[in-house]
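Below you'll find only one chain, the form predicted alone, shown as structure tokens.
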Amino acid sequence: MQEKVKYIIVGQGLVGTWMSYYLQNKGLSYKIINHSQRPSATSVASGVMNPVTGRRMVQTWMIETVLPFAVDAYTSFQEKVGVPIIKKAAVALIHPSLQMKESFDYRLSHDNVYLQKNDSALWKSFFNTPFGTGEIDSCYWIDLIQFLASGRELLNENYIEDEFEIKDLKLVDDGIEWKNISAEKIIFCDGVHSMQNPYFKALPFAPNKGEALIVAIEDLPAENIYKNNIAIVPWKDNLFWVGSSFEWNYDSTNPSIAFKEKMIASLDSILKLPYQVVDHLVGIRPANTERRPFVGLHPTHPQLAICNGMGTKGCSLAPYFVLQLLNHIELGTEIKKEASIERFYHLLQ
């Protein structure tokens, strides 16, 4: 006997369990499909949401509109499961070339809102600093090991340990079939396995591979994120996540030795104290050519949804989307036209 939900979701990274929370929230009936084993690009992330981004320091993307909501909800997250989720760091900018300090000055008298000056004086025991320092404010950072598991905790009955094999989908009159389960719609939001997705594959998806070491750093402060070529993000105890790199062409998803090597020549170069690798890290984003995420339902077949590419904004970017997704299926509510998969249904058709 089949038993019935009417959501299935594939995936229980960042995207996969917003989805579940909210669902959760509505009471409306669901299952969620992971394997555990698969990587995950969510459990090697840095968990930095920070509204400014590249070498000329300019907004994020919708960033006065996801960030205080992601705040909200990573906050009410955090109030439901009882541990700490979000803390507020501020990155402390370390000046990496005189270009970018001169870029980060122009920035503080031209539509600024997230940039400011801080005293120089309070890194230079733990930095090198012959450029000067800086600072951006309202940035977070979610621990988002702590954020997976706590998810995995919230689902109980509803979660499935198993391997999703497109074979094992069968489309219905009224919705989708999955071994024992029925459902009125399937969302995916299961990373860069979408682009194996026969439903969704032509979406253009442009996957890229991060890396980041775990390094001990006992006598850094743990209250800021430190940013100069390289990100350095409290990790916990005295660990630090550092990295990232962002490849588009890679040639193994396997950890490199290049990157390793450039991380320490990095850290040689600006950190004034000892420290130690402990880990090395890889995972590779669902990230496209636009650097705007996947979100919709199958322009022929309806009972199909994607929640996708948000790229490396995701901690930002997923809360918000994740129920616009919902908000457009249950309410009939518009998808922001910049997210949505109808910029791609000439492709999907």
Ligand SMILES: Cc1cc2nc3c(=O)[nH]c(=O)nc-3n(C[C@H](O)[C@H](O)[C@H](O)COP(=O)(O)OP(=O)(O)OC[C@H]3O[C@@H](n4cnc5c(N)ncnc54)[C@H](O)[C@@H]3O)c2cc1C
Given for the second form:
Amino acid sequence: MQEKVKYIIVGQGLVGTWMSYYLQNKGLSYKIINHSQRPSATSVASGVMNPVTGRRMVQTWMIETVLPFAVDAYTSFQEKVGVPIIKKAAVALIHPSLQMKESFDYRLSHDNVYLQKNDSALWKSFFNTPFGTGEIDSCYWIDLIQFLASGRELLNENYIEDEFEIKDLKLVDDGIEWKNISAEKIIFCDGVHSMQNPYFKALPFAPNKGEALIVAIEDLPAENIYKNNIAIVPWKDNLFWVGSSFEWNYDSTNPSIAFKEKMIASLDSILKLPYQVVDHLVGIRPANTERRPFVGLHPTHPQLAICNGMGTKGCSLAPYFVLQLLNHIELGTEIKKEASIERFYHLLQ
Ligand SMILES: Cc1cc2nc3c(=O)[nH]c(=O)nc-3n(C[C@H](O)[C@H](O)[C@H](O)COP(=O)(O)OP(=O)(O)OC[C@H]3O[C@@H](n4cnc5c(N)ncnc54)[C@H](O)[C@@H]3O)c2cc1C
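Can I get the form predicted in complex with the ligand as well, since the one above is the form predicted alone?
Starting with the chain above, the whole complex follows.
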């Protein structure tokens, strides 16, 4: 017998978890299909929401809107599940060069909202700081492993552990059918797997490989995120996430020795504390060259939708754009133009 729901979601990463959370809050019926053996960018990400980016330390796209929205969203999620998910954690900048120090000093006195002077003696006991230090405020750390686990618990019987294959999807007049379930809409939140989806593969995805080491560092305070040429982010207990790489062109999706050696060389040059590498992670970011999300309904099959392309900023972008998509479907509200897939309708038709 066919089971009927309003929505099927494919993928329980950051995007799929937020999708299910908002559907549950709106009292709408859904099922979520996720194959936990499939690679997930969310499970290897450091979980940092940082309002400034790049060597010039400029504000990231839409940060004044998406950051407060995301902080409220993760705080509500945390209250609902009753375990810590979000933590405010300033980024301690250990300037890697004179040029970066000058860039920071320039930004401090020009249109600065988030940067602070911070020449704390504390950092000097943990790091070599020949070019001084600074600070970025209003940064947050999301415990993504806990977020995925708590999200999974909230799903209960709505969760289906299965591989989604396009051959099992049937488009019907008023919706879709997948195996023994029928739904009004199916929303693809399956990260880089959407690149193989015949309905959405024409979107200009540009997947990006990122690696990180998990490193045990005794006595390094876990209240801060540390940034030099590399980022050192609290993970759990005395473990820190150290990374990352950012590769548009790669031959293999495996962890690379070259990356590991590079991180070890960087740690050796800045860290004064002993450390031990305990793990090496790798993931593929669902990115694109425009660095803007892919959100919306398919132009000719409106029973199909996508929420993807979060790139390097999934933590801050996902809650906002997931809700934009649901409100668009349920209430007819607009999706922000730069994120809407309407800009690619000519490719999808
Ligand atoms: C090394 C690294 C560091 C990062 N650091 C940060 C950071 O600090 N801050 C930040 O904001 N972002 C960061 N990101 C980016 C962030 O991880 C992504 O933007 C975000 O996780 C994308 O989420 P998603 O839900 O779209 O995709 P994913 O997390 O990849 O989720 C896709 C889900 O779909 C499932 N799936 C795929 N195919 C199928 C199938 N056929 N059937 C069933 N299920 C399927 C997968 O199992 C997975 O659960 C980082 C990424 C990497 C790689």
